Amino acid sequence: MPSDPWREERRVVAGAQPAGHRLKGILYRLRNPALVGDTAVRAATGSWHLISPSEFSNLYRRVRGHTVCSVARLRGLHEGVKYVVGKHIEGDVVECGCARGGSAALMALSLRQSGERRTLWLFDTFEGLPAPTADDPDYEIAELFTGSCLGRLEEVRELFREQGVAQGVRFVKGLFQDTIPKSAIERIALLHIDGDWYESVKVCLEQLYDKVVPGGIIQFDDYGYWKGARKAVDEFLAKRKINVPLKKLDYSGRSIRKASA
């Protein structure tokens, strides 16, 4: 992890911002104690697993520098691969929101760990985060981060080349309300949300909560850090009336399991 913890916060937002707005949305997430703490537990553990033998430290390795997911996040997906497979529950695992591809290839990295093959479904705009909108409760810090996490179709091709796992893997570049509803999936075991904002966040669910089998992971990325996302994922579960526990992962990151049928 970077020893400044706010270094990936400045750069996706210096692309396109005047100094005052980087120095708001920097100001913006200082002003949260839980946040900032959080934050120094991801550098200290980041540096634990740059020198870990573990199974999970050895991957993480390998995508660190592709990725600005917390190592609980990353963690969580980890496990989640581990648990389907090891649980024999059907389905392809899904991403929607790779950026630069660094957890979805921890995903696939996890999967040839556990000698398994399943398809890898990868929804993104490869052109960074599009512009949040009104339903979005913290829209006027939430819009100077349209454009970032950018990570270009054929950055992250070429990464899953490298890491040897390229195979099964399926690219969907566009708006998620465009390409998810087009999707030919027909069963899903993990599904990792990261959307970021409201209507992103809210179509994902809306699209492929069904598709999830009973016993399948849903990971929410953004729950803890944007409000948007954290309003999308409440309001389905009480829409659906879906009385599932949310697993904390740290700050932002969650984590339910599909009830059984």
Ligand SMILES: C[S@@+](CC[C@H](N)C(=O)[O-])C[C@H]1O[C@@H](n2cnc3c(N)ncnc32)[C@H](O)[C@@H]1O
Second form
Amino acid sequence: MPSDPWREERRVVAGAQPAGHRLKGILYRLRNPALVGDTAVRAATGSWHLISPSEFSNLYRRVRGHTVCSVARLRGLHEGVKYVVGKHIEGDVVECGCARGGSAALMALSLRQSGERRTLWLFDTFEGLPAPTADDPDYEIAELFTGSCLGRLEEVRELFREQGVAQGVRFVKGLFQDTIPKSAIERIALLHIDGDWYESVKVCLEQLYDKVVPGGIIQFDDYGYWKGARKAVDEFLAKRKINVPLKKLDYSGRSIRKASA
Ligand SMILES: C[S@@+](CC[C@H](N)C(=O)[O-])C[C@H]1O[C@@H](n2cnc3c(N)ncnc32)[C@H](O)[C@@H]1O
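One more: the block was the form predicted alone; return the form predicted together with the named molecule.
Below is the whole assembly, all chains and molecules, this chain first.
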């Protein structure tokens, strides 16, 4: 059994995209000096966490092969879990967009390390990214990523079993637009929105923001990276007149803490 039995499938899916798409995506990003700088910092800090004995680094090493999230954003999730547990902020932990499960597994491991049992909801197509829409300002580049970030449901389940954190995890397969409105979530302490596109981020906020309890945390993975994600967040906060500071985690990641009642 190869160590990553799904690798070949992902390679085939990536290879099915028209030649040059990936290169076009890389060249587009290279035109952005802030992103290039961030990537360099990411490489350097990532290396440190390979040897650091810290609590976070130990968990990071367990999931890093299963995530595209940066160290800073993973650390944001780890600290988010510790915060809601430490402050006794009640509610579930929810991730919209888990792909191969790395960031979600990190949250599950952080919960276990904090001695806490909470339901962890994971929403994804488990078939890769859906297509962006005309509401994504960078549609031309974004559409090249349709079908990428593929993490199969069975692959993610296996990661959770391997890490010993499968208990209490609710995997929900399908488009956020179809699955989230039907879910039985009542209260959320920590919400991680990592769906890349305008429509995906918008539906998560519209459906889940009100379930985040006062003092709860919402982390956005793609605010700096994808223009549609940023647009959805900015529009939602403006429409609802929500005036809380967006904490910058790195080039792309942001988080907010919902005001206490
Ligand atoms: C960048 S990946 C998530 C990365 C992941 N958090 C990690 O640790 O690597 C984005 C994920 O969001 C999912 N996604 C985006 N929009 C979606 C939608 N509307 N419905 C369901 N899943 C969606 C994709 O399938 C993909 O797996």
